[in-house]
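Heads up, the chain below is alone and in the form predicted alone; it's given as structure tokens.
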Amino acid sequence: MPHAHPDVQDRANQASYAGADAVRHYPRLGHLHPAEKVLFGAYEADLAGRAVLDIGVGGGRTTGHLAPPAREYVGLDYSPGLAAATAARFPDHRIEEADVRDLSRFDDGSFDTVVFSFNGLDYIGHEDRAIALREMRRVLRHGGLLLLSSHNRDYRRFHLLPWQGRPRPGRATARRCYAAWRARANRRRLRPHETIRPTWAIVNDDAHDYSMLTYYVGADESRNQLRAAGFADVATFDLAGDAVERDDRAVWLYYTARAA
């Protein structure tokens, strides 16, 4: 299978995040996911009274939780519309448009903690992912915390359409089947640009009506990537916030690591 072209992936994903639907949807969100509640509590000492960089803020879902206890808070998103929406929603906090692949506006070791939630790192390509991880390491002080989530290449339903494999019967599955059928034009357009490797993949999944190309990575490969970028003490967590080595039931996993 040919390698996903980064320009195709960037164009598709940025267009989805810049679209009117996304700019309306994300600012309505303010809840934390179960694992985030657990991890934000477990790492409270790295968040309260600290300099926190929150990347991929979307509409500010995490801003209301991370900004108040922080000594310094900066929120970033590469979608101009979402960055503007979050800045309007939280006028007292520093929210900027920026791409994780270029954090040159920040000096080395500027932050105590970097958070990249809701799998935002998964919407850039394989080579750019390594660049992004190195940039996040650079802006962290030695010993600083990285907390991120990422789609799971080991997920048992990886790359299956809703009616494939052994789906659970019921209305939720029926709705997913209808959504996939309705988005068949997007699937035809983007599936030729997929890349599938044993430990990572870039595939057209159900995000934003199958309008995006999403990166999935196995837990072992993800830990290797983090270590290669200069992180240590890498830990992996499931959707409930429990420590795991790998989990084929989870569509995404959470990772914490320290800047070595």
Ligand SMILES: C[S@@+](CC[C@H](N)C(=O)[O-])C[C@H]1O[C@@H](n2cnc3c(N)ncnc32)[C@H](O)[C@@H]1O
Given for the second form:
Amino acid sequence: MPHAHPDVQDRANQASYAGADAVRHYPRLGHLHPAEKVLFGAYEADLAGRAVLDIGVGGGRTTGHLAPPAREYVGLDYSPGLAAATAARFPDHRIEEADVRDLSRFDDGSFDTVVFSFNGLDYIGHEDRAIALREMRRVLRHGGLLLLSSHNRDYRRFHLLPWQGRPRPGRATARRCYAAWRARANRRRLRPHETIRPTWAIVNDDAHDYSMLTYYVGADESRNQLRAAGFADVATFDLAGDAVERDDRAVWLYYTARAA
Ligand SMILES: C[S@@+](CC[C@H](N)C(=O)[O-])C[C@H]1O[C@@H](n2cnc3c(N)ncnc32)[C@H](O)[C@@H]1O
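Instead of the form predicted alone shown above, give the structure for the form predicted in complex with the named molecule, please.
Entire complex below, previous chain first.
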């Protein structure tokens, strides 16, 4: 069975996030996703007046929402260009270059809340994901909140190209087909490095013109991974922020969990 070699995945994904397109793109984003509006409201007590770590901060889309109410706010990103751009954009806040797999600059229990938004955790491999979850657990105080989103292995259009699986006819599908055709060199390069398992997978999807290998995980497996890393009270939410057990209509899902 072909297997996503962690080095290939890491190299491809780090190159995309370090690239000029990403460094231009992410600082332009400012709005919260519908589920984030719901969850940031529902968990306001974990954000306002608290120490918040915002990992994979990108261009700072969430900074303007999370930093002002927080007592202490730290944003991290492993893309040097994005970390520098966001630090320049928010000079009053601590924004640093760092990888979620190594949070050794922080003591155990340093934060009340850790956020890893917009599926940023999905760009490292299966084994590294367990390391990252344990690191996020370690820097949270007991009872602290983790909030993240992740691509959904149970999505009904998982691993389908835009023209496959009876797509809805229309301009959006036509645009996606054209983008996939234009990116055929990236698809040819990365598809041999995919891993597809029943409960999780690492696949070359349409992210950044098919230049990345993205982790998809089913809701049951994701909750198990969170529990194995030392979290409890794990909850799952759809794109609207409604609680679900699993959902095959959502391309990604949101999770909240408490440091046990
Ligand atoms: C999809 S982007 C989202 C950016 C931002 N959170 C937003 O919502 O606009 C994912 C971000 O996670 C960062 N990232 C991915 N893997 C990371 C890692 N291992 N450690 C730290 N940051 C990472 C990327 O550089 C990128 O900025």
